[in-house]
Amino acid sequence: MQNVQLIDHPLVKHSLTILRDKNTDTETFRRHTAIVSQIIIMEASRSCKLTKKQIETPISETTGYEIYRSMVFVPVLRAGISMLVHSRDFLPWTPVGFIGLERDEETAIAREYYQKFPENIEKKLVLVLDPMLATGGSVSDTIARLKEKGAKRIALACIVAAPEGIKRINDAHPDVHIYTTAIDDHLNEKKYIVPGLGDFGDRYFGT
């Protein structure tokens, strides 16, 4: 496996935990995956540049920093909306672009039926979230959409991944980096993430 960071942290260990838990609740789940979430932007963001800036603090003047607002977070739908959500709120200034695809289940070729981006994409760290990486399919076909619309510079933020996934990945985009807080051990006969934590859209949105 190349490209791939393993988040390793006491805080994330402690939440994943949680979140693999099935008895966990629905509002457990949210603000176990805002944890996670957080952290996981924090490391993916180390690659933003930084600007000096001149401010008073209560006592005298000082140079600070602030980060150059390059990043845009692209959310894999549905589940991918979890991780948005508190990417956000850590990161307010950054754009969100969408797309959504939909897989033919005869052809298992993807359909576009959504986009909406940002100006200037092509300048811009493309930061995809999609909690779950598991067969890859769905965050290959929308990363290779992005490249299409001009996106350069690409990273994958998600939760749990299986290495079949990350596999499928660093094949077909081997300049993609992927942040997980964890690389679980394969994919069932069912396609779910063993020992994963089960369909996240599910679990996160109560349903």
Given for the second form:
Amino acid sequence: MQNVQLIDHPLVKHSLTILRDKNTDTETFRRHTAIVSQIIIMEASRSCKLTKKQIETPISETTGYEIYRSMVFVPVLRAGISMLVHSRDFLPWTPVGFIGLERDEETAIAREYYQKFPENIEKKLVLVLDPMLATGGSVSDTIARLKEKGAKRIALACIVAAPEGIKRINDAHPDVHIYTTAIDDHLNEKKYIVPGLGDFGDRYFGT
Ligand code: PRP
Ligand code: URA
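To test you: the structure above is the form predicted on its own. What is the structure of the form predicted in complex with ligand URA?
Following is the full complex, with the preceding chain placed first.
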């Protein structure tokens, strides 16, 4: 395994336990998705560049910093929307691209149904948002599409990753850094993550 950063902050471990619990209701699931997503975004934005800015406090002049607006979010529909809505507060000016992918229930192979990316992604750090990295098919396809459009710096933010998915991204896209709050054990015969948390989209959207 390479290029993987495990974010195991105590707040994350607490929230993740609530997300994993099958008895957690939709409202609570959303609340803890917010906490986990915001912590991941904080970590993933650590590599953002800063520009210096001269300002005046009520007391004196000082040098401050502004984040250089160099990021793009790309949530993978539908579950990636959950991470987007809870992350926007930190970087509210960030352009957003969308890709719609849905896994076939039988084959676990993702089908693309929508794509719209902002201009100039070749100059930006593109952060793909998808809470679940299972076989890695959805994210690997997303990254391939982004590269076709010229993206050069791509990272992935996810909540739970399976070793199989990490390996797939490492093999197909060794340049992509992965931020995750959990690396689980394996995939079951239906390609669900074990222990995982079940179907993220269904639990978050209450379907
Ligand atoms: C889930 C999840 C990922 C994908 C992960 O989406 O949100 O996008 O599966 O699986 P993979 O790594 O094996 O591709 P799903 O296809 O269930 O669609 P949804 O987001 O609409 O629920
Ligand atoms: N998608 C999910 O939502 N959960 C899994 O365990 C695998 C794919």
